[in-house]
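Next up: a single chain in structure tokens, the form predicted alone.
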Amino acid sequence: MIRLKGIKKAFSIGERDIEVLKGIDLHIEKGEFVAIMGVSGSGKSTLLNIIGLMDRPTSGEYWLRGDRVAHLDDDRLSQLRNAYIGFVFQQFYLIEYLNALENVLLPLLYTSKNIPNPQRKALALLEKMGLKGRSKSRPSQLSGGEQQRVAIARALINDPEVILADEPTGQLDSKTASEIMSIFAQLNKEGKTIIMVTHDPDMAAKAKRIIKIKDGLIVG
């Protein structure tokens, strides 16, 4: 489903080019639950951004669902991203003046997918996340764990094939983090491909495969 070959990524800082990814070869099958581990600065979040079509590699090839995507134009990348990929971040990124239901519905403004009765689906997702009765609550009225559950529901509203999670438990206590990981495990059982970046070995252990990255290279 996802295949990377020779992926490199460099950033220009002043007059210098800093190579963050140095030749990544990676194959992730549909339905896998993969954790990408590495210390800060190892390149794991950059790799996730490229997989999620939010950034482009400097060189190398990327196939998503059998199609070469590394060099598509921005509009096509946006279409693919909205159709097939859902994102969950450490910072939640909920809109403060929108309630939980409105936050979940937000991605539908940017997709061409036909979602029948989207409000009903959003409410069902919130209930699935354990947030029945909280649809009118704004982010400031929710705990960190509840905000992350809203963010997961938002990631699912377009019914993506792949969920990308960047340090999704980084701001949560251990009990809440474990609950969030149980949600990811259940989504994986239901057929979602989960790719998660983490530096926490306890969280990584919940995945079915661990990929270790160091200094821009896969080392295990």
Contents of the next structure:
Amino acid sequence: MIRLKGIKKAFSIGERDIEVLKGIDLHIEKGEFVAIMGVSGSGKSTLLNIIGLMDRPTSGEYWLRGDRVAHLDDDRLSQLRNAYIGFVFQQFYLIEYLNALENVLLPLLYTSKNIPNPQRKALALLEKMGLKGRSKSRPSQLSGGEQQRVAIARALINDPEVILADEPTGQLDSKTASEIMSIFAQLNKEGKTIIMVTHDPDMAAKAKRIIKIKDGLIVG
Amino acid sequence: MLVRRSFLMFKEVFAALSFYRLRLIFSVLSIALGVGAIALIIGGIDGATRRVNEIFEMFGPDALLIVPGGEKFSIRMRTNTLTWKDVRDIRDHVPGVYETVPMHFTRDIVRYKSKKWQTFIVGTTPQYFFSWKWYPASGIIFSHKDVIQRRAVCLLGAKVKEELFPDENPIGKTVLVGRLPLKVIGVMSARGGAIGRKHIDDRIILPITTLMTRILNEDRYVAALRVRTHADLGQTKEDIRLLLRHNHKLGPLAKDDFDMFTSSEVRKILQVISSSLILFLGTAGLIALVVGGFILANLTYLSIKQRKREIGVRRAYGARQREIALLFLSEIILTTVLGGIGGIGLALIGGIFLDKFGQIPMIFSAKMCFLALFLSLSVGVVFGLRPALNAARIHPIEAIK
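For comparison with the form predicted alone, kindly provide the form predicted together with its partner chain.
Let's see the whole complex now, leading with the same chain.
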């Protein structure tokens, strides 16, 4: 499903080049539930961005579903993101002027897939997330946990194969956090590949596989 | 699919605009002011052109207006030089002349019972009505006999009738000018509009002899003479010039002590007045529009800064650069089109004032609306394209931070 080989990523800050990723080799199969762990600055978020096609590596190769994708142009990367990847962010990043339903429908604005009856599908997803009756609510009217559920529904509307979650429980209390984690576990059971970045060992423990990253290299 | 997507997009654009409505109001207002000023000018130019042509038509292409004084006299300081003898000589001796209308004017208060109204008083001959093709709506005009016998009769302009006889038939009633009672024999049809600041309907008309000898104390000089000719206008003008110079005993070095205007000169004067108005409003309008554009651009930059996360999320979910640009550009263009519509509304209101105080009627045309919308659209593209493209170029990683 996802294969990385010798991935390096350097940023230039002023005169200096800082190498954040120093050669990552990684293989993730379809249906895995992976937690990438590391302290802040370890390069875990950069790795997630590269896996999510939000950023290109400085060097190295990346195969997504067998296709080389590391050096595709911006338009092509955008299409692949839309088709295969669903993002969940630490701070939810719902659009403040759209209601829950409209936020869930957002990815369909950019899709080439034919999703029949999107409205009904979005409502069904919101219901599955335990948000029945909240479809007209604005993000500001929802709690953090509810917002993250809307964001997960948004990640699922376009039937992606991979869910990428960047510290999805970082802004939530522990009870809500474990509820969100059970949703991920359930989605994984239904066949979704889930890759999650976290620095919280309790959350990482819910994943089936843990990848530890330190100073830009995988250490276990 | 495409239809559904466009529908979704429009829904989002409307949602965004109504959510950030304060910003929308400012942008729309600033564009509306500029577009409104320009729409007002377009409508005003059309109105002024029509007014000028009407006056030209009214004046008549074969007509000449002779007034005393010459180039060295300002309008207010004109002396009396034009005599009854001049009038008779022009009528009898200048080839081609088929109509002469002597006139005298004053301003005075007209009274009826307890009502008073200051108005423009015109003394003339019956020719006046035929020459201007302007007739009473009710009643009759005065006759040559009335002129010869200096009878105290008059016709009221529509405006004077409205002021003194709002719900009464004035015909047969007596009004007072100075100490002279005048019998009202007719009410002129309303002509509307104005020449300069004088409202055409705000006047009374009476025999010139009555005005000169029974109201003023003037038996020799007339204030203006309208002449119409079958002959070439330039030729007639030259003939009259020679005749008047002879009558006034002007030596070869002396300047004319009279002025002559033809319709094309009248048109020129009116065009100068309206073109200065156009220049002023045009400059103001363009400045307002450019300022509006800058306000729009700045508010868009602000908006993009504030909505960076949103850009990141949309990019993460597959929006290409052009789709981000399109999103912001749609918002901007919708804003400016609203501004354009608002501008047309402002021009409508401004037009009422222009008509009331500037005496220039506004003409609302499809051309004007089209141009207003086109202008606002252009402002949207010119000032919105750069911010929209900048938004599209933000790297997804930067946007999501």
